[in-house]
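Only one chain comes next, encoded as structure tokens, the form predicted on its own.
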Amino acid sequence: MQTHLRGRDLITLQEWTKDEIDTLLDVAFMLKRERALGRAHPILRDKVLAMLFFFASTRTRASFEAGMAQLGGHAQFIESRTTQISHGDTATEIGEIMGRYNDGIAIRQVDWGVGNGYIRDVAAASRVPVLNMQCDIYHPHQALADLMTIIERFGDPRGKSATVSWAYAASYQKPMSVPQSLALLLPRFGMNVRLVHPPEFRLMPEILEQAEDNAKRGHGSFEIMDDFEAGVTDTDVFYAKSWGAMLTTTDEGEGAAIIDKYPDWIADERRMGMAHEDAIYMHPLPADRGVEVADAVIDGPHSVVFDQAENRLHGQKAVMALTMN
């Protein structure tokens, strides 16, 4: 177990060590026990982080401010239209100025391309751990959690397989933060990761390397595929969500053209039953539901999107105790 994380700033888990995400795991799973027994864990008392938001949030926002509250401190929600970011304040100042108020700052920059260039200029400047709660690149917390609830079905995730996997949503071009750190976590405990996904949606070449290189070390696979149910057939987790063809084109109309190409992308109980009797279907939510996923899979004894979603505030719980204690 790591014990020299406080100051620690969390914009990407690639950037920590395997024995530092043992330790986020750890006690993650022990704040969890705590919580399911009623016991009080008041670490950062009197603490402040301040989360700051560019993109709408539902299970991001509630659960950092919960997670805030149950460790004693108190999480301040500025939604960025509500500042005078537009009218001149720079990533530096923000960095420079709530680091000054705060013990610690949170945002959510999804815009492709700026998103976590922003984040690294306000960590650069700020003297406090700088979170990151989503950029265009990289979504760590999320890809925390759902690694814990993995582990809690099926312990030792090593030799288990992933297919994580493009849906279909026309909604628009979601960000691709999500299999990006997928790709990048997973192989690095021994899971066999299959990317699938039609060839306008590929994933930044950088991590594609990166991810192989983690699977080498972490004695795991990592595939890419473009054929949806061989993608699915026999696996153990079918993590199937949408994200934009940002890579083949930035244009919002050519982007949603492309998209509806694939309109047979859908999680449906067919491809749920191509999978291992035992796998878990998995999803960041929210979810298109009958575009991206059938209810009968969501709402299936297979799911445990609900169990995702509250691991991410025990795992944020863990990033915040152990860097702005």
The other form holds:
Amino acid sequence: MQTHLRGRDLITLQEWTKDEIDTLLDVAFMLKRERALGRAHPILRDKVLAMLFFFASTRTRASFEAGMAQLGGHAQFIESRTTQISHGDTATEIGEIMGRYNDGIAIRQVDWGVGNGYIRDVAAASRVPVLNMQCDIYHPHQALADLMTIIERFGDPRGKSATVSWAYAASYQKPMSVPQSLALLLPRFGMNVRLVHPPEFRLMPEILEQAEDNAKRGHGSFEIMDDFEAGVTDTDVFYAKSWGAMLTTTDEGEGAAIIDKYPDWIADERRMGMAHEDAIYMHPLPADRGVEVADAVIDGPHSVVFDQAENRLHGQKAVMALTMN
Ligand code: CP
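Moving from the form predicted on its own, what structure would you give for the form predicted together with phosphoric acid mono(formamide)ester (CP)?
Full complex below, order starting with the chain above.
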């Protein structure tokens, strides 16, 4: 267990050791138990988290805000659109100023080619920890909640297979931060990860290299497939969600046309039936119901989407309690 995490940024779990992530999991499960028992845990009394959003959110905003309140502190909601950020406040100014008002700064900035750099620029200027609430490359708090959920369902994740698959969704070109974060994290915990997608939806090459290296070190495996049904056959975790073809084209129209080539990539009951009998279906939400996933799957007996959403709260409380105390 690592006990010296005070002041650390969490921009990607790839920058945290396995031992440090084990500490996060340990504290997250402890805080979940404490909440179930109705025991208060004001570890961050009088502390304040700035939550800066450049993009919409339901779960991330609500869980960070509830988490800070449950830890005895406060979270302030700041939107780029309704502040002077939209008129020119720079990342450095935000890091300097928000770091002087607050005990932590959490940011969601998912613009392709912009988000991660922005968060790192704020972190470089900030005297307090910076937490990534999702960027164009990573969604670390989602991946942490997902790993918690897998451990709750299966116990030791070593040797379990996880299919992280692209799925069709016409609503908008979603960031690739969730599949990238899962591809990096799950093999570190000994899981056998199959990344499945049509060719145009490849992930960043450096992430794929790191995922392969993580698999070697974690005694898991990592393979890339382009056959949806082969990918889901006999899997333990069926994690199917959409992301954009940003590495093929940055043109919105072309991207939408590429997505429209694959409307059959839906997580439906037939495909869920190809997975192991006790397999779980996962999605970070929001999902495009009826196109990305069938109602019968997301509302069915294999679905753990509400546990995933709940674990956002407990995982993030662990991160905040350990870094902002
Ligand atoms: N999963 C997730 O990040 O949800 P929100 O976009 O609603 O925050």
